[in-house]
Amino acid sequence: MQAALDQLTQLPPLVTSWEVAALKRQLALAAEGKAFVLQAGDCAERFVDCSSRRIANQLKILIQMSLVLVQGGGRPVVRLGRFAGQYAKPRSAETETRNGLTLPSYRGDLINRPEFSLEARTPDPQLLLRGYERAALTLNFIRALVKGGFADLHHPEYWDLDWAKSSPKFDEYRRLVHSITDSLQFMENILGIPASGSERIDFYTSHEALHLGYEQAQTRKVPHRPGWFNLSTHFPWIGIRTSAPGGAHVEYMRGIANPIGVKVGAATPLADIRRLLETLNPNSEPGRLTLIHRFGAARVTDGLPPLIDAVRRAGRPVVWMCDPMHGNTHTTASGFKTRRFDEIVHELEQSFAIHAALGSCLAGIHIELTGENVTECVGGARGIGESDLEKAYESEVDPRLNYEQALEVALLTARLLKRSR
């Protein structure tokens, strides 16, 4: 492992420090309800899907939501893309087994491979340099098609999943786009100029911080600014099983410069919040860190309110994010591991509900997803039933809310921003 540690120490790094330290800006602004986040992609990549098609996809489908928000919301949109690393995922149980075989757990593509055999599941170094180059790449087409006037307000057509017209959300969200281009035309009338800026987005990465390995590698020190910057990402992550205070993934971002995120939820301790707090942002630097709760639609009512006293006693600034997917994962009698719309929406409803009755900023949303047309997680709009879930299931982690669901979530929480204006 060390020959291609030391082979990614010497590789050019995928992000920039100006990039990183602008993301932090506008988290600073998320956390004072001045612009909303919206942290939203694969659960985990895999480098089989690093072609041209789903990189687009992915892209427009964060760009479709990214409107809604921005409409709804009445405030910037902050993107953060789960892709460009999201390689590497912790797994409940150390071994799977099948047939009376047992294997070593698939820990996706960055540390072995998903086919159920010795050799595919063994680790294999040479693959953390696959993931560098996947990354690279994802994140090269991502930039050319931002800056090629992909992302252009006078031609949302571009963004269009051929396969989503038939969505039931798809005119609702017709109807909006053309509210946003018509008003958009009136004030370039009105000004007798192009509007500025309205062809060309931000958006950031992010991934989980899981291997460290990786992660070391590509943290650098950078002319004109102080401190290390973990340059395989805007934004790394930590999970909650790797989010105890005084464990290496927790002392690894102790020690970078960007913005990092923690998740938490039921399985952690409020004792902990308050060492979490101080130990990653012992400064209370605005956008530093950002809490990204998950409780589940069944936990979130009782689990959330003393999570927001723990951080207010505390005294230091959070940016507050909700993930409602990790806490409402169920597996079916027929072994497929899925999440019900329903209980999704209830949490995120709950969570704006309760952060806007305590006086906190509910700043961002966390959603797994996909452009592909999927049926992983059941209900939403068109009414997906267990029974579908074999039609077209293809995660080999967790599973991920299709093109229609994902639009239906960004219009909910459009009109959940509007009524906390």
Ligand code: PEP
The other form holds:
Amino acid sequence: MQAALDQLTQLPPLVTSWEVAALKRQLALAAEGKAFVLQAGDCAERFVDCSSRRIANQLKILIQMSLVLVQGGGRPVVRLGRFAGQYAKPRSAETETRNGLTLPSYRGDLINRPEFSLEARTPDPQLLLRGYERAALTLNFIRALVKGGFADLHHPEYWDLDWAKSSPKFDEYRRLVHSITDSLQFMENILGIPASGSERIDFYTSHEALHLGYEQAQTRKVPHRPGWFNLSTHFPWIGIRTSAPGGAHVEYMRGIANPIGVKVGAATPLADIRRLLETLNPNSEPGRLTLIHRFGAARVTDGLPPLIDAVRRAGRPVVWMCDPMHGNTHTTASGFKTRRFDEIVHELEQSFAIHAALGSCLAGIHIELTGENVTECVGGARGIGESDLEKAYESEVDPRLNYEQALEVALLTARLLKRSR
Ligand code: PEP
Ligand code: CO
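Could you output the structure for the form predicted together with the ligand, given that the previous block was the form predicted on its own?
Okay, now the whole complex, with that chain kicking things off.
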């Protein structure tokens, strides 16, 4: 593995410290309610999905959701993809057994492969390099699309998804987009010039910083800015399984200047919160530390208020985000890992209400989704049932909202945001 990591150290970075600093400023604004963060993408990116169609579809759904949030929520939206490096997965079980054969679990394309054979499940250090290269290809295409006008607000048809028009929520979405393009037209008519910047929408990248060798190999000093930067992504985050205050992941994150996230939930001891805040944000820097809470619909009402209270008592600023996905995962009788749309919605509604009641600001949402027409989560306007899951279940790890369900979550979140204004 060391040889692969040495090679990784020699390769140029994927992002710059300017971009990283700009994201931190935007997160600080979001914490004050002056922007809203949409962090979203696959649970795990797959190497096979590093294709123009898949990447474009992922951008399309993120652009659509963000427009809905801007229009309904009345504040700028920071788009933070779970992409260009979301290749390593923490697993609850070390091994998986099928028909009496026990093999190591699949840990993401950065480590091994999902096929059920010893060869596929044996970690291969070359995958670290293949993953880095695919992250670079993904980001390169995203940057080119965005620069080339793909996200131009004058052309909403560029980011319509093929199957969008048959969606039960499409009319509501269309009306929102028309009101945006009408306003833009109105402004340009008054100004007599094109509204500058309207042809560009920025995307930031994020991934779970799980493989510390990989992250460290891309951690650099830059000429004109103090500190160390992880330049493989703008926003690395720590998953809930690796968030112990004295653990290696917290120790790594402590040393970098990026804005960072930590997942917290029912499994996080409240006693750890103060230590996490002190260790990860010793200078109380706004925008530096995001807490992404993921309690689950059944536990958020009990779990979130004491967490907000513990943070308040610690006296350091955080950016609050809600992940309504990871506390709501169930396995069906036929063995599909799924999530119920109504539970996801319930956790979002409760989270907005609790933050509002306690005078803190919910600054963003963290969603697993895909621009593809999959059937992995049940419910939503089209009423996907458990018996539909087998029709288009693609995820090797967690179930994602499909295009329609994701848009529906955006419409609902926009309403919740409007209410909290
Ligand atoms: C994830 O975001 O895919 C994940 C594994 O989350 P958590 O650490 O919250 O379980
Ligand atoms: Co996941």
